[in-house]
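Only one chain comes next, encoded as structure tokens, the form predicted alone.
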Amino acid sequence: MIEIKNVSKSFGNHKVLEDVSFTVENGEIAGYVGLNGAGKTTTIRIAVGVLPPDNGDAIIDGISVTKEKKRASERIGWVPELPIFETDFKVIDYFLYIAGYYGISVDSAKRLAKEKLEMLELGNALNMKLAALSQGMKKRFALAVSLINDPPNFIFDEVLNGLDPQGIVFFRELALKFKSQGKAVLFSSHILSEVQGIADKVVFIHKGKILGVYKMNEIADIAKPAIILKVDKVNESLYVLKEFGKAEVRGESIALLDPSASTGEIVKALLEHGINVLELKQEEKGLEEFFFRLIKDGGN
């Protein structure tokens, strides 16, 4: 389990994270969101315990990271955004290198890489320098070396930036089987049809504050489909409409927003006036709308 208690950090006269909170639970997938700048990065870093919170504190697994910082580290497989290793380093050694700290003995760390890097699909880059890798090769590297204990907690910081379609298949699928194996999985993105494809929850920040927590049943009632009507009386409709929801012209057609009926009662009342629908269909919105919306009703 993941758990972020009233964590603040300020840099300077900035202040980049305010009384921060939220859990992930085991055997839960929680999608971290926010636009660039917004705390994401800061906040992951915390709780790893590469930086300390000015207030606060991550504990995992309900250990301390503040307090038990290396217990806690040993518990988290950690996936940074843009992953930094000693580049004259080979993949294997370097792999070799972070199992020492494990106590894995040498030979059981060489299968470990093997495994592990053919897993990732880098069994071919074993003897390469991690100079020589891509930037999307440097991310499967560090999710390999994030695997060699095992840990029962994973925080990926926008792991999905610079892998190809293959690489972000694969990320799904592996978080989808940490998940049925118990494991808690905090994971921040910009692509937030993945998120939305992957998390059971997402976690919505803006400017270092929290705007609310959501599951993705949650957001699905919330964020209602719009309807799309053509109508053979735009301005009658508009007029009708408004008791449904807020309408709005969109070319040729009308966007009912956020609906209060259902679409069977909408078409019977648009009838009532007199006013023919000619085409209707459902404008599904998804998560980028849905936190948006979030920004504007409460994000300043």
Given for the second form:
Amino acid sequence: MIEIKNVSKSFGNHKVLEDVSFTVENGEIAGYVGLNGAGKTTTIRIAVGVLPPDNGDAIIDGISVTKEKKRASERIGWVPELPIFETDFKVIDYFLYIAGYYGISVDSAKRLAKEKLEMLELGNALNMKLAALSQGMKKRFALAVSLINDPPNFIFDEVLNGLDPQGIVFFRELALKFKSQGKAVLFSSHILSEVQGIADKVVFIHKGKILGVYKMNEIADIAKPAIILKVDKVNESLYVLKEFGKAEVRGESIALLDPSASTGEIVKALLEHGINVLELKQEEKGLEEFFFRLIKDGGN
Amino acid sequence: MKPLFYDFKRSFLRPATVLSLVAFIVIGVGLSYIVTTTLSTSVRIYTEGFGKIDLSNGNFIFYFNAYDANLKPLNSNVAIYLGIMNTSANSLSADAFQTLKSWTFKATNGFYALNDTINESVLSQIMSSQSTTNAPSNMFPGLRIQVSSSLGVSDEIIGLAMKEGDRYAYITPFGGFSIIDQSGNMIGDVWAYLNKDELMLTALLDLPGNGFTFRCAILNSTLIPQGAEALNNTIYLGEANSGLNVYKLNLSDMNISSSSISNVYLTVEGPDGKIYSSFSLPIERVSTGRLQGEIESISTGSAGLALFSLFFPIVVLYIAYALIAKPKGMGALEFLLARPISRWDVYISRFTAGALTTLVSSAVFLLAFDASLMLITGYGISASHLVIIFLGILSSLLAFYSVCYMLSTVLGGSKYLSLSILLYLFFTMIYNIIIVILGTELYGTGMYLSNNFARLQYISYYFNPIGLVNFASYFIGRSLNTMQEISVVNPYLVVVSAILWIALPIVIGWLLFRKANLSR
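To complete the pair, please output the form predicted in complex with its partner chain; the form predicted alone was given just before.
Now the full complex is given, and it begins with the chain already shown.
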């Protein structure tokens, strides 16, 4: 379980996090969503123990990161958005070097390296310099290193950025696999739809403050899709459309929010009332609209 | 693999460190040669030679022996020239010595014996020049030997004996002393050296057979004792054989004051009881220890090992960059710190790795230098002085490393490099210039300056991490009596200064690193 408790952090006069608190339970994937610069990565760096907070603490399976960093770090894995390694190392050497910090002998570490790196399709890169790896390979290597002791908690920080579709699918499925293994997974992104389908809940952050923590079904309920219509008789159509949901005029179009019937039934009803439908489209930005509405309501 | 060992391995085996070390080892070997070059003009060697030609058949024997200034057998390259000396010519002129035949050889462990045959043409020239009737009075056959070694060179004319029928004739000058028997066929040359209470006699002998014994009398004048009683009072030295014979006497064991003696007189007794007696041979007083002092003084001086402590800080500066400043500047330490490891672990492990690299590099360089010195000269730096100079170099390098390491915790990448290079230049050059200016301003010029300036300089070394090595040179200089005492140099303060220079930056660096933002 990952607990972020009243964490605050400033860089100079710039307050980056302000009393940030949330929890990721075991067997749960929590999306951590906020705009770029909202404070997601800073929260995560504090959670994995690489940045000391000004106030508050991160608790990993009941162990304080600030007080018992080594023990806490044994229980959490981290794949950063842009993993940065010491570039003069070879892949295998850096793996062995880091395995040394886990107290693993050279022989065991070599076996482990082969197993993990081959599993993550880095078997051919053992003798490559870390500097020569692509972004995707670096993320997979960071994952391999984080899997050295198979920790019960995992944090993916904007991990889907810059990945090809195959890579995106890989990490999404991995998060689900970890969840099924009972691990607590924090999955950060600046795009809400990236965590859609995998997250059980979403923690929203904006300008260093938590805007809210919502279960995924709550978000789905609030952020329902809309149908955008262009018709020849606007006033008459509003009368017809109120039967199917809340309709509002947007310029020359009408938006039917959270429609209660299918698009075909709605169009049929309009035609039966002598209203011609000139244009129709499904609005898919429900999640993002929800997110921006949160920012608008709570962030500014 | 332990991360500390890994950090050490990659800091020590990185190309910059290895190449620099190799370069310094090569420089060290070069320094050994510089030491020998300097020695060849500052200390002397002792060469001994004795040659004999049998004029009836041209048989030539030559015995050679050489000692260094410490009376240790000397490895040397030797050239012998058999020729005609013109005693009336200027000794430096070309016609002072006309070479008829020459030999070259390497004398290992001091001694070399040569056997050869002189051809008719050379023999006839030799015979005509030594003839009392045909030759001009200023022309004599002679042997010239030129010796070159890592510990000095020599070029001199030595004794040549010639056998003509049953009779021996010998040609001056002789190196020391010879035994001649007009009726027998034994001849030799002897040298006597006195080092403190030890009298060493070296005899190059050509004996007609075995069973000879050697005796000597120690004299306080050039007068040789006369009569049978005098012969009975000689000291038995040992058996005498053809070739090199070395005898040592401890004068204090014999209750003889070394200050009062001046000559020795020697006898060789044959198996038939016949005694061959020598001339009075002057004793050469030798002061050993100077050679070792010279070697150490040159080695640890400004043109010697100090070069390492002057330039190796550049590598040290780079090690701190590679271990902390560079990964910190890139943001690469964060990924490492997400492992079960504390900041202190990273901080102290990498400091230790760099410190170990400095220690091993200094040790490798010093040992390589000492080994090359040993190989070339047969002498190394004494163990105690080696330890002192090692500690001096190490503390100096570690102090500078600590300062650089502290900087690396707050500055990343190029900013670190710029500032650390500036610091290096400051401590190696600018700082010293400031001290010179300060000294001149405070004490003016002339003698008054030189005494006070030395004190000021040594005070300044306490406040300069790279300057700490100068104290090691000072302590060695004092021990060799090559340096004046300087009142401001206190061994305890030197140790405190070194500890503070190393420890304070580590502590300050840690306080900065503990809370530092390690992201790019």
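Numbering follows the first chain given and starts at 1. All figures in this text were calculated on a predicted structure; none of them were measured in a lab. The term rigid core refers to the most C-alpha atoms you can superpose between the two forms while keeping them within 1.5 Å.
Put the two forms on the same core and the Cα of A247 is off by 2 Å or more between the two forms.
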